[in-house]
Amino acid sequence: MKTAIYLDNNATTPLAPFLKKILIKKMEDWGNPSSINQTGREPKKIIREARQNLAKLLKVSSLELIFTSGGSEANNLALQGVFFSQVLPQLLDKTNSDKNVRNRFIISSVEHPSVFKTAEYLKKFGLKLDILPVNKDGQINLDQLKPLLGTDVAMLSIMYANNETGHIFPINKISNMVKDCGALLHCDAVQAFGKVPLNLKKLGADLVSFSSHKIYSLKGSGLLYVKKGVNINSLIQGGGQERFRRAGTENTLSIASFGLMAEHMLDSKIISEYFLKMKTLRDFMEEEILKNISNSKIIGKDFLRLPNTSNILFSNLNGESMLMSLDLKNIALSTGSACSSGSSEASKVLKAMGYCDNQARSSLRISLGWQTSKQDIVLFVKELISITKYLNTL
């Protein structure tokens, strides 16, 4: 059954129509980009051009970009790469006193599972971990961060924008604070790419993660920006791909789609036009929902958010029941992160923000895309009103 209305774009996005014909042609270049014979030349060129396009878009050097299999690997490479390159050697050096060792990471309480679980994993090797809380509006209190930034901090990992609520964090301000204590800053910008303009030189982060399938490209490729001078260890041992920082034959077709989308977005009007379109539709949707569905609440409505994302609580209703009812109407959305699917637990993000289990289970995450129309929103809201009225009678 074909989905009529797709409102789960933070989980993944459809392939941009203009890419399809181009990628069919690119499929003819099937060689290994590491081969020195003629079959490898065009694939190698495809990867080089993709890297250059992404570097232009992000305002960095192409040598600072590492292709990965996706955002989760990019986050793992950032955290594990720094830990095993810079932190573990200090812990193993018997001449170091405790005062001279930077063996602590700081992450927020609403980070993506690929950051949270990686940080927890590294505790086995001696990492100390601090969790920075957020409030019910999804905001970080910088006054709570300041006392945590001691001389034992090796890295702070904070996402640019939350994948469930859309809240945007003040990375520039955080960057200045982190630099003052001599630590590194990693930023998971997977959800921000393509929705807001990004200039990595101005952002101030040392490492930044991205994913291709969140920006209307193929699944299977991600990107990690590593600022010149920052050393990381490779997660995957093997060949010399990605300048020995990520071994393995590259996913040429997905990387091609990633680079072509970056080239498309080099037109500065693209992101700004879609930003305005999505924000206008989202604001209209939220207004209609609040007006027509009693006991509905937009989480952090008055704070800076991604233009496409809305997380809404519906008191006394079950989010999964609403989701399944909408799915039967061919309307797709979610109750939280796609990376937590299959779990019956309430959203860890909403619980970290201070909401109880019942409240966290009563939410829907609605994430618009470039393809979303006003008619989609009108039909969605109409069905949602009908479903909530029915569920309230049970």
Ligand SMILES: Cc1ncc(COP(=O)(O)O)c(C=O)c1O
The other form holds:
Amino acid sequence: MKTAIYLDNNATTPLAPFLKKILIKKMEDWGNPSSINQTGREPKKIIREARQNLAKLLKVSSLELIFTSGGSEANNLALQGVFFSQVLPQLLDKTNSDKNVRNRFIISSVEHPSVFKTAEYLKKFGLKLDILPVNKDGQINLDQLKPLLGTDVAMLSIMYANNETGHIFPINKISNMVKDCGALLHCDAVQAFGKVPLNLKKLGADLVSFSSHKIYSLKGSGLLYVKKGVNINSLIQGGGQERFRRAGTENTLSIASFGLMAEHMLDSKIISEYFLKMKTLRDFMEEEILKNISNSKIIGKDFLRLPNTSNILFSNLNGESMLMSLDLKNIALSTGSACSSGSSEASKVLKAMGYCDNQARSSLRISLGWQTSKQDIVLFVKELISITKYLNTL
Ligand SMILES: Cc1ncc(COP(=O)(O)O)c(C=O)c1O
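Previous: the form predicted on its own; requested now: the form predicted together with the ligand:
Let us now look at the entire complex, which starts with that chain.
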């Protein structure tokens, strides 16, 4: 691959070099983990160990973890799983008076499409949906959340950190408010995992989603934490895998990589060291850009953000033109969420935050990774300065 400087780590991360060697060996364990003959033994052990490592890292019981195919499936399982297990039966029970029914979900306006579209889809089955606004600095107002939390709310789904801007939501405070109204809390922690320390016991969420390929492991596995006692329906009917909550033969190799990365992150210094490294480089990069490129603005710069993410508006410039020019220099980044790239639509997240179409088209999302070096940032900023100068002359 030609890309010399990779600054799109929120889209996906490269496989950690230490995993490559181990995984080549694990490819020999090709058996079906459900097989009771000897070919199934090692794959079953791989999955058990991965689950134990993830449980240890997240400080939960391994019985509370369900492997999925990725973050999108984990989010779908959380929303659909709760809806079909807890909300739909109430709606179908004709003896229920409307007053007693919890048939409303709340989500923020900047959720990933795997939450947003799933919630919209469930409206067809009778779900009521409220959208909590997010302002231009990527912040929610808890005073706006309070009146939405009635006794008809079944679940609030809110991300830990936004994939496009990196802003972190106050999950602990939200959790207390949601508990007071008797609803469930789902948190999409796909972007936060590996970037900030996470302790699910302290977080206070009932369901939490994760994805392996955002933490330097293989694509193809994800995880949903479901707190003991919370019932969900399986999305996929079939075999009894994952204690009947997710049918289908497990992606052993990806799960192995996910578990090995969890084991690696058990060293408490890893996350804090990478946090500091990425934040120092990100802050340096932002300073250089603000100093050298007039009309550049960091979205929500002074608010709590992931250490690796920066979303920058360049007024009067087109994000896609900047991205293409940088791509020609072998520098990879993104204009919006990767999942919506391929279409030239303006970022839905920035539009939901109140930016107009033109502004939303003038942004770049830069996301650093564990592997990013100072030299990468210096070269990137140098190229960006010359590209913006050139584009400004057109
Ligand atoms: C916040 C967030 N949630 C969910 C997902 C989906 O994860 P996956 O790509 O594993 O399906 C993404 C992917 O970009 C994300 O950023």
